[in-house]
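Given next, in structure tokens, is a single chain: the form predicted alone.
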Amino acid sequence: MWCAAELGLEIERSDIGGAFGGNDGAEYLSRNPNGKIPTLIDKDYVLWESNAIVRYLCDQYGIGHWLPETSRKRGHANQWMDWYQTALHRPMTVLFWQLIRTKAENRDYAAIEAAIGECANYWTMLDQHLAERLYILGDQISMADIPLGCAAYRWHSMEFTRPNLPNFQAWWSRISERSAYQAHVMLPLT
């Protein structure tokens, strides 16, 4: 939704899954056999998986800096988007489920501490990468910033002690000023 808003697209949002249900019915499963969210329906085109949807929206409707202009820049955008999925997503999910979705008396505090440490190591990598850049790919925000920007909000919204990562913090502060990010990402964690 953040990406669509940044691109100025009018999207009809349907709340599915979790407390809303509906992701296990035949109609939804015919479009997304995983039964997970999100699923994008663009006229007769159906696509699922968050990063695939962001890439598609930027490729199909992107203007300016959202879709990097060269194959090398797109390669780096894909690298960081995939890095989020393959490295950072798992420990961030542990933190989210343990700190937001699990009652305090049922939490696995060893798993929480391990996930904080693992995430801190990954965020430190990003902090170092951002030492000479305003955004993931350079001076302009792009599709590469979207998955990491969403995760950065969760990281900063949960209650635990975080390492001091000034470049990461400055990047997140810049993203947090964007109205589309505020409207679609900076929502209460539930």
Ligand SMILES: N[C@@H](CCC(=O)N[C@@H](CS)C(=O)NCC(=O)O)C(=O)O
The other form holds:
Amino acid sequence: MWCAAELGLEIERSDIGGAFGGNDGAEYLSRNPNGKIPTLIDKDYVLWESNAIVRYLCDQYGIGHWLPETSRKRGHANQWMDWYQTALHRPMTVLFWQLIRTKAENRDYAAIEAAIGECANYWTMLDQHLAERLYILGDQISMADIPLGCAAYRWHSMEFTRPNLPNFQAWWSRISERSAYQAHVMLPLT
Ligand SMILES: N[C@@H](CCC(=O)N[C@@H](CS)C(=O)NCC(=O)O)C(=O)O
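Take the protein just shown as the form predicted alone and give its structure as the form predicted in complex with the named molecule.
The next block holds the full complex; its first chain is the one shown before.
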């Protein structure tokens, strides 16, 4: 939704899954057999996997810097997008489930500590990468910032002690000033 808003696209959002349900019904499963969200429906075109959706939106409707113009820049954008999915997503999901969706008395604090440490190591890599860049690919925001930008909000919105990562924090502050990010990402964690 953040990506679509940045591209100026009007998308009707239907809340599915979790407390809303509906992702295990035949209609939804016929579009996305995983029963997961998100699923994008663009006229007669159906697409699932969030990063694939971001790439498609930027490719089909992207303006200027959102879809990097060279293969090499797209390579780096894809690298960081996939890195989020394959490296950060798992420990970030542990934190989200433990701290947001599990009552305090039932939490696994060893798992939480381990996940904080793992995420901190990954965020430190990004912090080093951002030492000489405003955004993940350089001077301009691009599709590469979208998955990590969403995760950065969650990282800063849960209660635990975070390491001081000045470049990462400056990047996150920059992104947090964007109205599309505020409207679609900076929402209560539930
Ligand atoms: N790799 C997939 C992950 C999809 C996924 O796990 N979605 C979760 C939310 S982040 C979901 O559908 N949860 C609702 C449920 O399982 O009922 C993507 O990025 O789209």
